[in-house]
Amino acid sequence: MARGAALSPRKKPRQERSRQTVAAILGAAAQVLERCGYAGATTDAIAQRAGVSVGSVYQYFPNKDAILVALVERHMDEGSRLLAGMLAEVRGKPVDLEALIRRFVDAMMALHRNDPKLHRVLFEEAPLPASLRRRLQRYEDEFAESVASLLAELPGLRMESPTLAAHIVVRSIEGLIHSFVLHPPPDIEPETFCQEVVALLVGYLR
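Requested chain, on its own and in the form predicted on its own:
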């Protein structure tokens, strides 16, 4: 994968027509990556799928890797909005532990089940730059901090540190749901899996 400036968009779209072009390029890139994988995707194929010239693609993105980074950033923004909305719904309201964990599990399942083939390419096939992986880690750490504040307010929990417990909860849910959606075990329904994840973490916290 390219590095540094080669992973940044060449220019940001400022007019509605330019924003539509970039949206078309990213939408086409998602479809091409799903169908061809990281190695098989090309800027020519992306341009053709988007209905634009290759020159139009290069006007906004210097290479395929820059497009891929933009797709990961779009996914991160989507996840951030989803989880922020979930936290806003429960913060300051009476909620029990099982309901809190279930909401988190459901949110992560919804996020990961949206375009799982693309998710696999972005996070398992593509060599993401270290800077982007650090951003992903910061997002996870920030969310764990918010979860820690919620756990600290719940009665009857057995934990020495809400911060440690929150990191275990967040990373467990992320890892388990990621693995289930991208590599589903046979004959296990998502609802059954979610119930077991909730039971596992509620048991840990209590």
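Numbering follows the first chain given and starts at 1. Worth saying up front: this structure is predicted, and the values here are computed from it rather than measured. In this text, rigid core is short for the largest set of C-alphas that superpose within 1.5 Å between two forms. Compared with the form predicted in complex with another copy of the chain:
- A66: CA moves 2 Å or more between the two forms after rigid-core fitting.
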Contents of the next structure:
Number of protein chains: 4
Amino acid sequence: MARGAALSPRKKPRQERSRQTVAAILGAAAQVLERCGYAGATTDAIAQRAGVSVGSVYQYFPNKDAILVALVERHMDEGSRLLAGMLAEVRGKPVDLEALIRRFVDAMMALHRNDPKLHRVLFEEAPLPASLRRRLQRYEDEFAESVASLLAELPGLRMESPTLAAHIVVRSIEGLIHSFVLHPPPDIEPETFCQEVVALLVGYLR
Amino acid sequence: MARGAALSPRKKPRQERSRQTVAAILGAAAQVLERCGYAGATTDAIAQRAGVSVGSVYQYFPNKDAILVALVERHMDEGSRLLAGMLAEVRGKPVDLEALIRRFVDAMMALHRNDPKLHRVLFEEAPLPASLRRRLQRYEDEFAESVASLLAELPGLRMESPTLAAHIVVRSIEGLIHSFVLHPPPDIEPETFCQEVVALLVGYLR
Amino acid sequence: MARGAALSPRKKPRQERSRQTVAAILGAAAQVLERCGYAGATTDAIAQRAGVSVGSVYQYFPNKDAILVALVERHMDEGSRLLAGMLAEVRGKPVDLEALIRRFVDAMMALHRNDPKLHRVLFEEAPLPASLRRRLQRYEDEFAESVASLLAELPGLRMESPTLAAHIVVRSIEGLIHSFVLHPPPDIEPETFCQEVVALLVGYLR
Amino acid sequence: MARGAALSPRKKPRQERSRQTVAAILGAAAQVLERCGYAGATTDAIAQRAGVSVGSVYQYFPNKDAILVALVERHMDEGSRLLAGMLAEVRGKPVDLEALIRRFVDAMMALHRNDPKLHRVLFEEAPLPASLRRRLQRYEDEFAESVASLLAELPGLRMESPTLAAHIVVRSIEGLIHSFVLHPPPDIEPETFCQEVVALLVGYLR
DNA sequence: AATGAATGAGGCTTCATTCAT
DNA sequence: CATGAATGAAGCCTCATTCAT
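Switch over from the form predicted on its own to the form predicted in complex with another copy of the chain, please.
Okay, now the whole complex, with that chain kicking things off.
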């Protein structure tokens, strides 16, 4: 990891062609990371798979890690859109606990189903720069806070601390689904699994 | 990572001196991995910290991966001893569900508290050879099976599938504690957290 | 540096606009060379500072060397105009030795004062193509010859060889002023320095 | 040029073999620099000419510039030994001005005769780190100071400022010989040239 | 067995130059 | 003609591994 160096994209693509190139690079990086892991994702491999030359990669990203960061950000954006959407949707009309949890589980499942391996490489294997790690942390904390306030408003739940409960909820959903998607246990259908996760948390909160 | 190469220690250390050297190398590798991450753990760094020369490292390990594998095995051994001990202890006398879960949680906590960072590097960041990954998987499955049969014997639990339940239990404990140790949420004591995890699972199973 | 390639400007700028562009590029190259040294003077940097695209640079110069060569030629032209002017002025009316040397020193000082750093980069740091180096050499020899014949005509000088004397004169003036401008010794005024150089050479020739 | 980075040798060679390797690398670097200039002196070229692999180069030098620095230091050492020796020799017994200057000229000639092109590349073409440039400057100033005090003690010299005179002496000798060695003017023998330089300075100082 | 010097493939990055728009 | 995106050879450097001592 380049320390303190520029990690943000180098140049905003002005022409249409450039935007395509950047997209191709990010897509290629995702594929290569998924297939070969962090160590195997060389800049040459990424460029080749993107169908461009290394030079083009460096026209838009100051170094290899910047590609990674861009990818993580793309994932974070997607994730936060999904979760924010879910929260907004839920906040409006009153829902019962089970429906709430189920939505949450579904959203998380959707988030992980796309490319679970890439997710793993990106968030576990890759040595992300500290700043990005902090942002991730902050983001997860905020999300947990939202869930906490949501739980606090639900009637009929006995909790000592909504914050603690929210943490447990957020992290067990995240952890369970992550592990399920990455190492699916034999003979268990996703739907069955999701129902069980919902049962786990409803039992906990009620 | 050299794939498909020999990964088992090159030579069984027969003499005392050799055994010490191997231990020193493994200890050094653990420290370096913890401090510098996977990328920073060069063979030179490990050798230096172990107080031996690179040549000596290759006297006992055929390649860098083998060190990593040995380290993972050491951790697995420790873990399986801990968990097996717990299972044995529990199997003898009848315990109630809560006590059972609590023991499990405590064991897992003990497993992670030692050097959480090393654990993370070893099991998430490092690109373990496929064979080892399979062994880890198999081991976890076996453990889940043990838990399943244990649960099946407990009276008063309504479960559709002990296997599924065991999976949920094993993975949520593992996931929650892992994340708690690595990214401790603000203002939450370990003890409080453990109690909450227990509550989560007891609520689920009962 | 591409050796043996075409080094003369690719296309004579016929139109006003082109001439401006070429001038802008040369000016930019001078600035960039001065600020960033030879290594830092990339074609992109030059184009950017000139306010044109790299493509445009290559419209007028077949390669990077050609820019450098043009710049050196510009400097040589300026220098030879200055020195030729001085020689012409001196040849007409009879001057005494001291005035002659003083003029020479002043001209050389004027030549170096403008942008000493650029001068250094251009003539020392940059790997000029051999052909240009030869031209520079030839030019300096011719100039020394002129000085030699001038000295030969001056009465009252005892010299074994006007050629040798001229060489000594030309090169010591050049060398002293070059070094003075680039690494000014502490607490010495330019004027004082010039007088001293004059004294040196007058003492030598008389 | 690596900024602020380590430029001093990486590892003191302990074994005899290492010392040979370091010597070979420095020698090779000198040759390559001389033949190919700064730009052409790639690490691979140096390693190849030294008969070792790139890796070996980096075992002893942290980066390419460190080789250059070592070379410059070697030259500086040689130079300062030569000049210091000359100064010491001269300080003891009383010498007349001409003999003094002559010694100086001879020493400088000796310094430049070895590998004049390398000298040029090293001190003019190569972008030396600022710290080294300062050391060079300081060294040259000290030497000029020594010469100044030497001159101050000589009887029968009329100088307004020994410091200024010393500067003129040091720099004109250095400049003239440098240029003579690098671009020898046609039909002038070194001995003739040296005598002329001596004449120049004796005429100046007396 | 131990040492540490030597190896060299391979990764990251730059930048002169070309070319499609 | 101008633009700036694309190219890719080539340079620097690292580090797992081997080998002479």
